[in-house]
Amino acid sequence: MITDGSKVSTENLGKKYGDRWAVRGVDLAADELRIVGLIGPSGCGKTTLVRMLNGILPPDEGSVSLLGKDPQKFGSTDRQRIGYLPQQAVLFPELSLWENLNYHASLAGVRFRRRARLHELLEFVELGDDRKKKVHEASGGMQRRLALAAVLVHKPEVLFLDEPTAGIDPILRRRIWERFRLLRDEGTLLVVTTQYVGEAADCDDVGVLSEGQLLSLTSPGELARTAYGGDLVEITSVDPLPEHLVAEADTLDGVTSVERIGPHSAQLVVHEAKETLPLLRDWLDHHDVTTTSVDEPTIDFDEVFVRIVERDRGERAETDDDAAESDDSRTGEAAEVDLTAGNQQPHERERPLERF
């Protein structure tokens, strides 16, 4: 069992369904005042991983430590220290928003100042004016916000949120992430899964999952550096960039690659943007290139995700090909031995046929 002081830790964590590993070999550690985002496509293992982290599912290999204990051994007091928002939240359609939240507060053992707490949470998720509305009359976005309020009612130390913004419009998603940051600043550790890769920018740490494996767990900035092999810099000029200058930029100190992305623009990968940008601006001035911008662009995390996952799949395919070639080689060697044996003892090989 891991006891490194982290609020959530895993070691070689894995879960198997039949002959297929849904999650395997996951090592992570997270402490307080963080938003840990787990990004990846449907079926990559995000939900299975979160359910093992909070103790709903037992692992088939490895171990989990949550608040210093095995979550499989949690009692009711331990459970009150965590919150979990599944993809399909438990809400009662014939009850009002207030009644639903009050019921969840009862289950969580909230006794003191409960009414004030419910008002506070409904305002937090912008549902105060709709508290008397029945759940079946509320929109999907309102129901999702109510479900979020329900898991916050007992002020958990660690909060697991499984795709909390799925199916919610971009404006509301932005507001919800603002609230996540408030929770973090108040001392809650949040573990959030999402299919919206762009939400990686809102996290303190980002874990990329692909085919059940955690490919990376790092800050959004470092994740982009991993994907591109350095910092990105973008040049945009007033006049079209001459081809010879684009080619020459590839030879400058600190530049690892250059790609033209339009007649007036090029994207460079550099070792350190802060060091390279002043040199690059001087070089452009020397060549009388008038620019509208020479700076680090906004990171496209969809592109970052695609690059990391495709690289991993390529490496796996290469490993599989090497293994197949090795198997073919061994098969060939065995066949060669059989042929040699056959040439040395032809009569023994022919005898079984003679019986027919």
Second form
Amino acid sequence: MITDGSKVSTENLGKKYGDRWAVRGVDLAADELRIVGLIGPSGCGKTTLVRMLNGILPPDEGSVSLLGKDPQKFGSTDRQRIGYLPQQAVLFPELSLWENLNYHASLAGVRFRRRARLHELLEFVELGDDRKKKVHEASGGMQRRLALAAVLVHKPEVLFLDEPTAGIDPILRRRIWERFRLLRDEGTLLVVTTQYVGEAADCDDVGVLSEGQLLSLTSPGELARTAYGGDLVEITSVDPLPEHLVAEADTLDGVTSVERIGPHSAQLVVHEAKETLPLLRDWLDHHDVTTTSVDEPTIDFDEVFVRIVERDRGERAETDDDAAESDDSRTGEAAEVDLTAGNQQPHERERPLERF
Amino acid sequence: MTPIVTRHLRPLIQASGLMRKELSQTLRQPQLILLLAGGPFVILVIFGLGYDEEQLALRTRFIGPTDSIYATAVDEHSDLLSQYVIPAGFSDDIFEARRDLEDDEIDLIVIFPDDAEVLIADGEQAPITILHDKLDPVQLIAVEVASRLAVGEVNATILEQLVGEGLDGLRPLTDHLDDAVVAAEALEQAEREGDSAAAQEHYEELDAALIGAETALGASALVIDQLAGTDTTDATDSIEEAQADIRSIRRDADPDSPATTAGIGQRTADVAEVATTLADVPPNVIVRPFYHEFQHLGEEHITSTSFFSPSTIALLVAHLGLTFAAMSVIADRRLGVFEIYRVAPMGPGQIVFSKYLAFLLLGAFVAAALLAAVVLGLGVPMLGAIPWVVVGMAGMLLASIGLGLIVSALANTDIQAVQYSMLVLLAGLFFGGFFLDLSAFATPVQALAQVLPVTHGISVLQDVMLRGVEPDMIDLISLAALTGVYGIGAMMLMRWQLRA
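Please give the other form, namely the form predicted in complex with its partner chain, since only the form predicted alone has been shown so far.
Whole complex next, starting from this chain.
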């Protein structure tokens, strides 16, 4: 078991249902003052991973360390240090928002300054004026915010949030993410799963899960670099870009690839945007190309996610072919990234043959 | 971390929070509360108003030859028969009687045999046939009992007539003694007047009367002797002395005897005075020496409503405890509360304890409301001490809640939990002493009944409310044992569910 001082860490973590692995070979480590996002499609193993991290599920292989201990052996004192918001928020329709929050405070054993804490939380999630409203009278968004308040009632050090923004409109999602950042700044480690790939940009670290495997766990920027093989740069010109210049750009130092994305624009993948951008601007000036912008574009994380998953599937298909030829080992390892030691590229790894 | 209370207080805060949630959820449903407390009371009121105990008496038509001894017996002793059945006439038309039975005009047909004297002359019993169309086992028992009693009564009535009319020796003792006194005085008078012919005639009258009296006394002595067993009673001793006196008078009155007849009239009068104070068993008592007289040991007459009220309350409260506990856990599972339990700083103990606490309070409230309603509203007696009722109901509720928590672990859905609860309810109805006494069942079934909390709850409530005695300690010990066993089971299963 990893006990490297990280608040959460795993080693070769796996869980299977029947003979099917839902999660396998996950290594990760995370410390406080971070929001760790786990993104991936429905059924990719996010919830299973979170439930292993917080001790609800015992792993079938590997180990978990949470706050320096195996969460399976947590006592009540340890459990007071963590919070968990499941996908299905636990709220009782016949009770008021206040009563629901009070119930969760009781579960957590909160007594001192309890009323003040409940008021504070309801204000935090902007439900102070609705505290007497019954849950069945509250909107979905209000219920989600109440669920968030409920999980914060005892000020946990580590917070596991399983799809906290599912089914919520973009405006409310943004406000909820603002609160996540506030909590992070107060010292809480948040582990958040989401189906909204775009929310990766709000995380400090993003883990991409596909078919039970953690394909990557790194910062959003680094994730884009991983997906594209470098930094993205986008050129937009006033006049249509000549074809020969697009072709020539591909040969420039530091440029990995070029793709025309419109008559006036092209997207380049470069080794290091900061170094390449001045050179690129000089080269465009040299060819008398008037540009409206030469810069790093806003990252489309949907595209990033698709690229990473597709690349992984391609690699796996190759591994399958190799395995068929050599009847090689069926076990493998996933990416290992230590976020406490800074962002790193995922290691090359063997892929298991299991298909989920 | 927010300030957290000490380790010792925390379980209490958690349990009270959980309990408050359970209570709030239930109390927010006024219809449910009304249904729980008001429903059974209304049913008991309807039962009390609508149930006619007299309906168990069966309307009975007697069939036989219209000029037979049966017709006379049924006609003259209808008051006796009406203790067991409602006589609906004597007739020789069996077909009409069957039509009336089919039309539900009567409940029973008692058919006397046409050829009874032939069978009896051959030393055989003559059959009396009873027709009915009842399906209900309870009514079948009533038919059997009532018909046996009615037929027995008819038998006795016929026998009484035969004895009274045919056996003159069994005329009432006083008749014989009155004749003897008259004859003795006449004898004495004839002797004084020297009228030997008249004296002989009166002697024979006296002797016959004294033989009749001696025989009547002998019959009484025989009945008393048979009933008393082998022990000789004072009554039979006195009768034997009277018989000896009678024999002495007969000897002295004999004209061939050297003894004088002087004072024979007084002696006969003296014996008559003594003998009439002794047991004189008339023919109707000889053939029907006993009659029944109900005397309940309790202080009050128990009506059907009174009898069923404690059982109904026990059954309902046990069902409430079981169902609420089971449904609460199922609802927790459905709402995903178990996910929170698994990461919350609490163990299965607090969860189970809070369920016990919540449903004990709720059940106690419903039980108190129902008991007050039936005692104050329906006049159901509360003869015993109320604290015993509290102890019994608390024990039954705790055991039922434990059983409900076990049921919740076995059921995956609400529907399954309801079905399990209904099975336990049915078991309570059949084997818990609600309708049928436990002693009517085979030993294995009685053992099954012992594991049902409601069995002991009904027993405790009936003892305290209707009999006015302290509950049987076995019931209280059983409830304590069931509470312990089911509680441990519930705890283990909750631990298992939290890990699953």
